[in-house]
Amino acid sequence: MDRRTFSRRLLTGLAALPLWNLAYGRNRNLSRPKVIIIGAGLAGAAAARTLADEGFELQVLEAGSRVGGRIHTFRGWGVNLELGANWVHNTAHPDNQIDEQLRQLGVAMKKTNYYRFQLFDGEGQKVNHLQALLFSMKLQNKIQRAWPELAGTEDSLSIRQVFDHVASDSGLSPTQQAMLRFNREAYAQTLAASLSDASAGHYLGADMGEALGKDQLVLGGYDTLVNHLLQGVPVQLHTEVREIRQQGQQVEVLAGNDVFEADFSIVTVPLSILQNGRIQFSPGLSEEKARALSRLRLGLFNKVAMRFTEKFWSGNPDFLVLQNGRSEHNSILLNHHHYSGQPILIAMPVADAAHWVEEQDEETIQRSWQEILHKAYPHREIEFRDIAVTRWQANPFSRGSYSFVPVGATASDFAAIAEPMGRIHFAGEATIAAFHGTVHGAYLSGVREAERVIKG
């Protein structure tokens, strides 16, 4: 469904919905459809509340241990931290009811102004603030300006081929090496990707400022939504999905020694678990969408929630961005004091740095972050209390964070894998090019295959 027809299929309601459902709002003595649900993200959510609320009989397989997914709300410091998505994106959009969703629920959050962060040089200076605002500005506008040179081949393009056109690191200042590294990472945290990986035609030609000014942090538990979803919804744990087979008018759900049967099933797991193989497809997968498999790529976010005995950083901006030395990547902390009051800093590695996260343990990593910190702040005490850290990747049911479109790629390739096969629908953040790598756009996604299971 076109998501600028969302709202409207909304309003008619009945109107849209096969015979079949009209006479069972007539007589509940009907057999309902039967929906099997694989994975409890939001997009499965999304999709078990729109069908629960229309009569069918719905079954929810989930592999992991417990409900939401890639949203994983930590609460062991005292405090909602989110191990996994954290904000509401694009608020104003007309198609994203998100954040009114977690007002309705009580949900706390906070407005983020990205323009709000203390910058550091590689030698622990502060960066003059108005500075690294107005190098951004320019960085750009070289960039717009770059675009009719690079005609007819933008889509062969990095966005790190690009950004080494117009500003490469040679002869900058420390300085100005500071503010063109935190440009690239601002970039990469946006995609969950090394920036020599992702698409140039695909992500430069959009206005990649729009939602400035219009996230908000969660802080209230985003997992609450997720479990408001699921309210009344039979849910199994611990259950992976081996095989799917489409038999006639029937859907069979293969999961370790037990067979799901159904009328139809909605697909909601993540990208690298399609592309992977992991759940076989009986008629096997189309062409055009084995093809989109095999060119979208999943991302890599993870995060290091440091909890220190004190507040040691001065000021309260939303963000601390701090050179590491020892890649572009890992530099931009989330100031969790700023949005809660407590001494925590969380850091964001992504692409290289989150790899890196991944292969070590908790002792190396809080040695990394002190050398780190201590650098930006020399003469303060820095005591660590607590340290969490997510590894996505190890993650056998996530493999990763969010998708994103690599060179070589496009848009379309998010529909072709959206595509059903059948009576087996597909759902999740992969599947919707406008929002992949968002709350809402897998919550969408949840609703758009709902309703086309309700239209039969």
Ligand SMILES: Cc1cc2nc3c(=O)[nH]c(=O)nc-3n(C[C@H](O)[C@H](O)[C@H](O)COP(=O)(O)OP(=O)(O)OC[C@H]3O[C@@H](n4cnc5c(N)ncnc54)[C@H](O)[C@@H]3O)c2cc1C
Second form
Amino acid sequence: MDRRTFSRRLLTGLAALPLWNLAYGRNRNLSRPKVIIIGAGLAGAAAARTLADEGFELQVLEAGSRVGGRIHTFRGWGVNLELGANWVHNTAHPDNQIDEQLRQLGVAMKKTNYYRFQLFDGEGQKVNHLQALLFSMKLQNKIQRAWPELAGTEDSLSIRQVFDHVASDSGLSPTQQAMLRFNREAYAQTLAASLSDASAGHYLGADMGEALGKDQLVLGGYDTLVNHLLQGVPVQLHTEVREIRQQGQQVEVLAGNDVFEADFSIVTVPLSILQNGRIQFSPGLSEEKARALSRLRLGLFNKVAMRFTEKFWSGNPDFLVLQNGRSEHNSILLNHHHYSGQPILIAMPVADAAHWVEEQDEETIQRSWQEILHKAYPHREIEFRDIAVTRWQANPFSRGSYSFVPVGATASDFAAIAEPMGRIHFAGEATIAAFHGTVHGAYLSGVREAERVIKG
Ligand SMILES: Cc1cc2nc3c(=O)[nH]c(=O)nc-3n(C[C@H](O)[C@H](O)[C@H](O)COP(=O)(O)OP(=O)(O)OC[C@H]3O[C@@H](n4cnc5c(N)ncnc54)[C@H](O)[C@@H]3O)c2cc1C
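For comparison with the form predicted on its own, kindly provide the form predicted together with the named molecule.
Below: every chain and molecule of the assembly, starting with the one above.
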């Protein structure tokens, strides 16, 4: 090798080396750079794994009593029930490695077919499946055709306004009403938000149909991934961070009476925790970040898991859709029997219906579902064995389910939240525009910030 090639290789090699590595290499007595990660959800776990593999010293501080955050596997009924995230979405996307990682960990998954649903109308009558599918396809077509024209005239439209433009509720038969409501609800559910709040400009450009077609339902325990990523990483539970200060080249993190010091910190707490000022920053948040925080919103999606003494519903579709009078955000049930063979249905209320669930006790919720189920299956014995209800809004360390883009906000708001402030970095599902509100979004954001730290 000639001298020039050698020095060029040396220079390229040095450019790729992080600065801390140079200093550490010169003086072995120097301590390894330390990073404090705030939050042990998937973003925190992904950041921790990436940094641990590069030899950084780590401390993860978690406010709650378990790791995983909005990934929460419940094993109480002898089956893995996911009370937070359950699907791996967008598995066809090349950046999404979550299903591959789960497969390598031996975690069972099963593909979801969103077209395999059984829809009932408001009078408890089964809707012809083919008719319902055709209705949905026509509606999607109408929206796609209407959208470019509407987008040109108005940039502050909600998705609901676009739906209303192409399909009105008035004069519909119970069957048509059920089909229209189902379409609106399915859309609202992916966003954990009422369509009246969600930005048409942000979402209607994306091809939701194609993305949804490739989803896998995780059956073998989503938390396996979190635990795997955090292997060997020190995690301190019950440690709510209240203040983060940058002092010169150091970061101080305050939790209760404890002060933790590090070279960097990565904050991965949910959007709502940043919005409500539960964590104080010094210096304060930039104007741009504060503006973005005031514009984005955390939606609400809860789960009502119901276990019966035996399966009373006929067929084995992926979903049952049962209209209920109170809200159009509370009719889609995941038929867990299709996946696990257990007589379990999981209701997935969003928006107003999810808020309703937060305010009721288990008995009231059970009674309400008993009535709805009885209407569709009047001749079957419906006997509840257990009920498990999530209340993600009441959870002090999430205060909601996942972020969405309301009317008036844009994708650039996610980037503003992600922007580092000196040695303080930001990750989490609400910091990644392309995949906000998802597990793979959280994962990628954690890796992104860890790599920023590594580059120094
Ligand atoms: C009901 C529900 C269903 C969902 N379904 C899906 C799905 O099917 N597929 C999908 O891809 N995504 C789904 N999601 C979204 C997905 O779960 C999240 O996007 C992802 O898990 C968020 O990870 P995160 O690390 O960004 O945040 P989190 O998991 O919320 O982690 C943040 C952590 O920070 C902790 N924390 C908060 N405040 C503090 C503090 N002050 N100090 C220290 N720690 C703190 C929290 O306790 C938490 O553990 C769902 C979410 C919910 C709630």
